[in-house]
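Starting off, we have a lone chain in the form predicted alone, written out as structure tokens.
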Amino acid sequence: MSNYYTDVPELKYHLNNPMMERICELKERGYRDKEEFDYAPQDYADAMDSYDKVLEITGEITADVIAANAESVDEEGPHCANGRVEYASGTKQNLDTMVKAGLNGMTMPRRFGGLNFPITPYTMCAEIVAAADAGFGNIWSLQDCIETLYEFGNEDQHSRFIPRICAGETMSMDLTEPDAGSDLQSVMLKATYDEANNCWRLNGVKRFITNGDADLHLVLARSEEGTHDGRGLSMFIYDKRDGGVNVRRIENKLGIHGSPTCELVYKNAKAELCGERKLGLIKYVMALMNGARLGIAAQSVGLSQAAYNEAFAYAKERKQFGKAIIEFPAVYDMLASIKAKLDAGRALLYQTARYVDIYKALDDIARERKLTPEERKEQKMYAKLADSFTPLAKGMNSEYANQNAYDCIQVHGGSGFMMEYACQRIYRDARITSIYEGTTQLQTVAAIRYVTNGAYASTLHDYELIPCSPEMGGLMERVKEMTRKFEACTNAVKAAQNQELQDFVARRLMEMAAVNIMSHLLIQDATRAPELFSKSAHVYVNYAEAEVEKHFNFIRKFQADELADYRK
């Protein structure tokens, strides 16, 4: 690709979103900041440029630098030496090529040398990179973990950290150990407090840390002693200036080759507390987590998008029994698949950062001054939505990477699974994504709620409401039968006040949900720019027509009694 991001028209379809103008206009403070800042947008239509060059930037070094560098990086890889990472040396080229156009710290305020972005352009900006390198999306994209700093560090953690890593340095959060994984509840890394040098210290072994040897870290640490739950949890800031930590050994993993996962030994580490004492897990991991999962549900289109591109060149030119293979329909209707698994993904991921910008701005603006009611209505409401979208975006996309991996692999044929081509690297790094930053499993925990509280099913009339074009009426209607069934689906579930029989069909009930909520956007889509999204959206709700179908006649014949067979 010439550019990651003018190549791909469906990005600036969804940038320029109706939705942004209410977006830039919380985030821009009513654009006060063109007084003191020169690169500060004069109002919404220098704004939403701004965005746009930016993107322009990003998807041209993605492709010249990133992209480029890719393949050397997946076989070189991060080493490790006296207890330090070297990243591969494609890698240390991508980093100095994204802090030189100014591209880290893009969320954050320019008074702390960012570039004050909202969260949908920036989430953009991760699924370009991605696209070419998801393990240097990895390294790259840490640097929102800056947003939960920012969001309960104190004013003087601010000045501290935040122009570090707008200037360019790395992150990692510290969650994960060997005895904690999924259950974060039982990390047991030691945190006590220093009364001669007036500060914390951190003791323990954090395992599968992604980017460990970055500069600034958010530790999760059990603060209280004597404690075993959630309750005795604390964040903590450690900087790698300070010592104290030394990566034992990187990972040897199947796929995302160029992000070192690594194994920390702290020793007396000097830290500082993040927020109040006992919220770690509690309300400030949970703030980095949704960050996260948005994070790698970006990753998971910009690897559904790399395997769409490397499938449809192949079929483009490969030739066999005379003619191109995208010709016969087996590989064509393959090839449909992957673009409306893509499309839909997108269009989730797309309103789900919408939905998270507005609340988030919305929270910032709070800590100014106080909410109208307004405004606490507008950010109770897409506080709710975010919260109920981004386990729906996280699951179902990387969910999608791994399938639209496979059948990129598939189209290939018998040199899909030779080394040579690109398809093997993406089908490798997508079978993380379902697995890390919380398991589809764990999403589908996360999401079952909104099924049985009948939030998804109140949106989904809501959507019912929006107008469409003529050409998508029919498939308005189908959706609105599966929908029916979803809902169907859930009241037999609920009526049966079988808390185990609601566990084991719930991720049948959210993906339902899911490829409803996706028909309805498509549609959606399709009727303002039919050129981009009419084909997705008739591939795509013949698909998920069908998931509907197969889960709701599973439920619908599904009996209690059997679930002692499963259990066998």
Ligand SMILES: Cc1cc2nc3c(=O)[nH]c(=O)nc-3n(C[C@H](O)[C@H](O)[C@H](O)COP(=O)(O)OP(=O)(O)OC[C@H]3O[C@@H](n4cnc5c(N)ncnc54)[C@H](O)[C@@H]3O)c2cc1C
Second form
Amino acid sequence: MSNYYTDVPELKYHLNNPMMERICELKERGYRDKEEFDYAPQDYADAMDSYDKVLEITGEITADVIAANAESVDEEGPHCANGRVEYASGTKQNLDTMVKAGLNGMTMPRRFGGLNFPITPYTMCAEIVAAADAGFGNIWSLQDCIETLYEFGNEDQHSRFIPRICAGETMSMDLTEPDAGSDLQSVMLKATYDEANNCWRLNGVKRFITNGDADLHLVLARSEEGTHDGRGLSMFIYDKRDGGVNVRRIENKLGIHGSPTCELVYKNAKAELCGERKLGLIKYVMALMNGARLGIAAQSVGLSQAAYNEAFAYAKERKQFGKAIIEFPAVYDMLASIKAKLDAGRALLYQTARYVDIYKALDDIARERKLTPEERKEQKMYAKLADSFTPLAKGMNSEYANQNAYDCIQVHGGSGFMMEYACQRIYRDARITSIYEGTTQLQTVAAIRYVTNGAYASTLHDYELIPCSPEMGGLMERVKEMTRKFEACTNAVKAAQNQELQDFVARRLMEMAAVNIMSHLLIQDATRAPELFSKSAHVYVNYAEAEVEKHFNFIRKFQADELADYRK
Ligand SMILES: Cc1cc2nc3c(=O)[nH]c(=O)nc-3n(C[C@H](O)[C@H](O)[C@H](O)COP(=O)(O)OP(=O)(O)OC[C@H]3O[C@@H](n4cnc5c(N)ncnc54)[C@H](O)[C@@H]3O)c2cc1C
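And the form predicted together with the named molecule, for comparison with the form predicted alone?
Time for the whole complex; same chain goes first.
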């Protein structure tokens, strides 16, 4: 690709969504920065133009530098010596280029050196970078940890730390420990207050930490002695300049080789509290992980785009039985399916990002002044939508990235299994997306409450009221019927009043909700831009309908006493 943004017209389409006007108005607070910063936008059109330009620059750097380095970074990987990480040489060049282009701390206010970007265009940049190198995408996009420091840190912490991230320093989020993975309530890394030096000290081990030798770390640690659950945990900021944390080793992994996954040893490391004690997991890490989950959804969409590009290019070139393999129905079925899941997953990703943007911008305004009753209502509505959509966007896109990478190799035949082709790297890199930042099973745990409390059903009913083009009318009727089946399953599971049964079918219910939501989003997209989305809307609704039918049949026929056949 010559430009990873302009070569994918679907991205510009999503940027130009009508909700962006409200997002810009809130984020730019009536465009007040124009008096102070000459690069701040004058109005909505100017703001949109600046996002477009930055995306174009990101797309160009991605093509010229990041994509060009991807294979060598995958082969070389980072090194660890004397407790410190050294990136692969291509990674260093990638980072340096991004920093020089001013693409760090993108969402931070201008007074700290940021670009004051909404989450939506920033997420697009993350998708673009990941399409070329998902491992580098991790290092670069960990900058979004700064959102959590901005949200919950104090003024003094803002002024000391945010400018450093905007200037190109990197971050990590240190949560996982050997005995605390999905269950972060079990975190035991110890935080004790050092009265003599008026600071906190961290002692213990973290493992699987991406970019673990970063300049600034957000660390989840146990500050309340004698506690064993999430209420005894607080969030800390560790600054590498203070020392006390060493990298014991870098993990040897299946994929994302450029991204150093570190085991960290904390020895009396000086740290400062971020926010209030005891709210570390309950409030701050939940917010941190929601942001990171959107990031992994973007990484997954980038990988799906890469899988589509590779599969499509190969299928056009490769000839068997006297014709290009793209002409065989079995092959174009795979290609259409990759594209439909890519378009559906991307629609869900950016719808989620827009919901996040509105509630976060209103949250930020609430720190300056009291919100009006209408604004409070708006904030609550979008916060709930964002919370319910985030596990779907992460869960579904990460599974789609894996399925699409698998099909990409299949389209390549035996060549797909060879290291010379990029599809093997995409396949290896995709595998982690459904594991980190909460496995798909944990996304289901987060999503199931919105199944049972009717939130997804209510959103689906709202979407049914959005007018669609006559061409999409037939699909809309089919999706309405799919929603009836989703509701019938939900009601049957609720009526059984059996928690184990509910947990057992939770993923099926979550997927039913998700494919129905994505079907609606594609119908809306195909109504606005049929030339881009009409095909995918048809292909995806065919697929989604079959998925719903499959789950409907399973849940309808399943008897609770059959659980015994599955239990070990
Ligand atoms: C390459 C890589 C990078 C990472 N980067 C970071 C990072 O930067 N920072 C960080 O803090 N962590 C990071 N992690 C850790 C990652 O988030 C965890 O590995 C992940 O959350 C899963 O935890 P676990 O590995 O302990 O698996 P486990 O929690 O042991 O899970 C094993 C299996 O049990 C299932 N399971 C567990 N609990 C439940 C439940 N309640 N319901 C249903 N199923 C359940 C899981 O879905 C999974 O299938 C990274 C991991 C890797 C591999």
